[in-house]
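Single chain ahead, by itself, as structure tokens, in the form predicted on its own.
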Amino acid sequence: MKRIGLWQYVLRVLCGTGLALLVFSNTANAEENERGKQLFEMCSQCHGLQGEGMALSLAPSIAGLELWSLEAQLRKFRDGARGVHHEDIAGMRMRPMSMWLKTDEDLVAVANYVASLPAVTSEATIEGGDATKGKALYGLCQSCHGANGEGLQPLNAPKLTNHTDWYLKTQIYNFKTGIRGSNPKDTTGALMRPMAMALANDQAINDVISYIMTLSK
């Protein structure tokens, strides 16, 4: 038998271990993706097969959103920080769905699958908004959500692009009126409330959303 040096032996062991870890990691990822896909079948009944959203179900587009944001919102629904206000009809529908995710592993698996779906560019449905005026109003938003609506995770500010405009309007209204952001458990939502309240009226909301929709193109 040919003798090999100590370092050659160590190198072979490390290479073999690395290969084994790579195979294990790929297998684990494939299993998690398959689990997430299975769990998403329940979500797709409202959010669509590709996560494109369905207005009739009050379900927004979720495809391609950031993993960290998807996880955070699912946890909020599951833990009662969101979806418990009696005026939040869509949120109250969503909460029992999130509670169906019994383990953190399932929650992460479905969030990973949704994040992997191709982002959808939604058609505008809100009329009467002035994107030029909205650009000026957006100056308040960009300090957290970014100049291009790309979002900033360190500030817990999700991206705003590729959302449905009616969903954005609903959530701004919810923050403005306290339907969202007033729950003591929702500490990050509380930061959004004063920002929404700075938009004086429906016209201002329509204007800023019209501008945000231009960022998705």
The other form holds:
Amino acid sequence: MKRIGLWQYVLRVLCGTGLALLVFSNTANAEENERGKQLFEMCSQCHGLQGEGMALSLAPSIAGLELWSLEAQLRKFRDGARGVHHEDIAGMRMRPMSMWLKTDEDLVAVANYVASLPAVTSEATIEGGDATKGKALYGLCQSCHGANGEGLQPLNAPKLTNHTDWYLKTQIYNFKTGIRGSNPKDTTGALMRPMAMALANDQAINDVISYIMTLSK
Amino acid sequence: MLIEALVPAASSYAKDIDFVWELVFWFVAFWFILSEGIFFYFIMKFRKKNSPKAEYISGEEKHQKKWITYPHIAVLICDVFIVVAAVKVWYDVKQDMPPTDRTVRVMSSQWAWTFTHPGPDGKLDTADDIIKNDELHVEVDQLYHYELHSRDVLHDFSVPVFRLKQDAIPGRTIMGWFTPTLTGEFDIQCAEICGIGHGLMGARIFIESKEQHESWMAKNNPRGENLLLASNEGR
Ligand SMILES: [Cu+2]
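Requested next: the structure of the form predicted together with the partner chain (the form predicted on its own having been shown above).
Below is the whole assembly, all chains and molecules, this chain first.
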């Protein structure tokens, strides 16, 4: 076999690197999603391979949530505005995962990837909710979360559809008791707290959730 | 000295633990250097060029066996020193419980530390308790008991500057003690694999002077969080 000289070898390596750089710079956009996808592998251990959520790990469905709300919630976890209350068992599990995203670029990349996943519709698990009564109660919610639960970014109110009902229930309960939304850093969560308090009892919470679940279909 | 150069010793028993560690270190260093030294000396001395062909010996005669027996006895004597020192330190740190009226509660969960400070009245489970995630505040030169719990799986309460490590076991309440001796802010970590977030399960300990500690309590109290705990019962 013919052996190549040192200079020829160096030249080949340089050409190879140059070519690789050219290819990479052309696919920079695709690469950001690659990064998001790569990071999401970690998230999928709790949130499921398609971001469909997993009750066992208390992890909600996140697939297809809007980019702005994903980013906002990830920042809240990371900056200690959510998931720091000592009774917030689920939030304490998510907080280290957000801290694992070391840079803002990574945070945005994974949020982009999650937002691009198709939204999932889940079966109801809460029994005894009355969607008709819930519709009346939802009148209060729609000024912020939209008539169809689609969310309103100008009011920082995320979409409520395509969530599992058990997650909606814990969140309303958490807002009500101050487990979520009582941290001084969580200014938008504070807006939601009085709304959760307006739902007088467990029955009212179940009713409004049954109605929200009908919006997801 | 060796460990303290890297991690400050901030509890009353940190130096005792370091002492045992260094005792082991120096015994091992002595035997290691001695045996490696002899080993390399023989390799050089009896290299092929200036030695006859090796002879097979079964090593049963007394004058041959003594090369094993004497060092063996010497190592066992070293062991006696190590065992005596270790048992004494273990007894002081883990078995003895010097009395005190200060107790903090340490709750471990996936993946955070929740510390319940007794607050101004010095008693746990009263309305002025101060509950903090990932922040433990103590007063320097005061003896504390800790009450360690786990909410879910095995964790380990580790405070490197105290040389303190204690497993937390779900369903059990484990008691222990420490006396901080340096003021400052130091690490707390989880030292038992407890799931995907284990590596990020860190917290901070703030060791404060009497005045600092009192002003911290005044600032954080009352938080009314126990009222909230009570309302959780109906969940
Ligand atoms: Cu742990």
